[in-house]
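Presented below, as structure tokens, is a lone chain in the form predicted alone.
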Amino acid sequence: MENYRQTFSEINLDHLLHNWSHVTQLAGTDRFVCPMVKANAYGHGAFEVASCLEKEGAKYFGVCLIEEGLALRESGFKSELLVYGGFDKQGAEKILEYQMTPVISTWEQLKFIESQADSPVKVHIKFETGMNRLGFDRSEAEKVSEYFKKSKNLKLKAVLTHLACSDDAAADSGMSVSQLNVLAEIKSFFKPFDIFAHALNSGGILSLSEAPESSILKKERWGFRPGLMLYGYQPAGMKSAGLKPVMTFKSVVQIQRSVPAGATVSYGATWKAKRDSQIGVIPAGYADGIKRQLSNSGEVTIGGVSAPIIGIVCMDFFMVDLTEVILKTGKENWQNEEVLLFGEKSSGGFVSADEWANQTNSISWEILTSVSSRVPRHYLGNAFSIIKD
């Protein structure tokens, strides 16, 4: 798509690789890790940072659905692809013909998928531990794995559950143990099958290195889906673990203009300006990501200075008040200059997505994923150069 405005997210994958050089170190060697793609690799885009990670050794990936699998697909990709949302019959024809993997939730999904197999599927079976969302129930344990016994066609590879509070991970008598012991117990109805289990997600990744040798966290080598972590942030309150943000979103001053006191801006006139003011007209708007709970309170940089955003946060457009950057800057006209909405500073320093997500009771990966497809990437070092050849 050819751009003609200047708003956009520039994704550098070397900070990208960093972040994955701590997964694979966490790892060590002989785990399952599955980098997970899925929401457009978490805005980043899919096709771009699955085939970084991919050059990297990377042997699986995890989309949430099918039509994110058949875009990765005919993109030309062609490692594994763990399909994790669920599926009807329809898509189960899907995910057989372009040669994904299922993770199977129900019984229903199990006969689908061995309806439509004619030759060995391999498959992961998703257990319900504590999330109370996805999975078979932990009392259907022994029935599924009876159910593969007999079964011709059907080959599992893994069964695994998804981790609700994975940041107390490395606590004992935190909710995540408890559910770690349940896979635990679910796996030992398998033992017929060489199986693996997986359930480690950024959160309970990053707990390891906290964990106490004792606890089952460290016990069995769960498998990885790292998530958040890969794109540079962590759940909030973990001790940092020097990851690299990977996205900057920027915009610039489209128009400058001068509004005397009194005189009000946006929708619903909400802000009015307490003297005379010079504001930015910015071409951004909650369309591209801006949440409107911005409105009134977010900030951007701004020549190094935090600039606040004033009135309604429109579709495509947001204002902002200069004045203040005026007078710290000493610089009159910022008609199309800069504007840092979050990410790496251009001289250095970074303003993190966690800012946003704070003003707005919300999480650095809704702010991440919301930055819209109208905003297109650019793909920035070293990394990139080897996924283009």
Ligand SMILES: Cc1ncc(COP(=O)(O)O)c(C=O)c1O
Second form
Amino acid sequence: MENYRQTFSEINLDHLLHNWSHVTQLAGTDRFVCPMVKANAYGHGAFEVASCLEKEGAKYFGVCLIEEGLALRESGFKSELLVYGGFDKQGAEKILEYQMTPVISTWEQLKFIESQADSPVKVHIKFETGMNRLGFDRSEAEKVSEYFKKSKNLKLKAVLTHLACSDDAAADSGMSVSQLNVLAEIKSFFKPFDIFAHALNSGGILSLSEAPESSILKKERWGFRPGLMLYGYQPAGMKSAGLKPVMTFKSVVQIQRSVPAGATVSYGATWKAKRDSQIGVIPAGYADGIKRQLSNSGEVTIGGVSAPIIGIVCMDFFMVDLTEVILKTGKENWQNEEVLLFGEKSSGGFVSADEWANQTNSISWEILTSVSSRVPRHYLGNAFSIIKD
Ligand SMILES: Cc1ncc(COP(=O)(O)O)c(C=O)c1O
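Return one more block: the form predicted in complex with the ligand, after the form predicted alone shown previously.
Now the full complex is given, and it begins with the chain already shown.
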């Protein structure tokens, strides 16, 4: 579809590859590594991201929904796709029809897949170890193992769990260590099988460089399921790993207008000019992923200078005060000039999506995945020329 918008996000696939190489260095050889491309690859474009990583040797890819897997298959993506989010009977049919790998969390799901599998099907089994979300209870490990010894068509490839506090994984007394101990115990029931055990999301992976050699985190070669770190971010408070943000979200000053002291801006008239002001109208709103909580509190960057968001963020627009930008740069007219919402600055360096996360009591995962489907993605980087062909 043609687009006429000047609000868009640039996706730098070379930065994705930089972050991926960090993952593969930490992984070493023979470790299960499954980049997570669910939620449209955290807003970056599942097909482009998955194709790029596939060219770089990734073998497994994680989606949450069957629909996400189907969209990838329909775009021609052939590599192994793991469906993490669960499924019912009809979903099981689709998973098998489109040759995806089910991540199974209940006996019911196991039976749906078994009853429909007429040739060997790879499966991964999820166990609950502390997150209290998805997975078999740990007490069922032996029974599940016995089931697979007898199953005709189901081929067990891995057991897995999900860490609730992955950024504590380097600490001996943390919750992650206790979850990994449980997973190690669960795995011991599956000795006859040659399987992976995967558990590490970005926080867990990034903890590896901090953990002592004696830690359970290092003693087992836990499989990786990196999400956030691929896209250049890491859990708040962790030591910087030099990752590069992949997404730059940009817009433009569509209209510059003068407002006299005392005039108000946007719905509810919550912002009132204390002085004669220059304001900019930016064509991006909460329907694009500009959180409404940024109203009267967030900032964007214009001409290298921070410009405060003024008034309530609307569905399609928000407004900024340009007065400081004009004072600091000496440039009067900002109409049609670029507005950096977050990402790479043209002068070098980054404005982190974490800033909006902090200003909205949110997290970078949510800020990235909130950039909506009506925001066009422009792909950049040498890596893009490789996947285009
Ligand atoms: C099952 C599972 N594994 C891995 C991940 C990736 O986590 P992160 O983005 O923190 O790396 C997620 C994300 O929510 C997940 O649900």
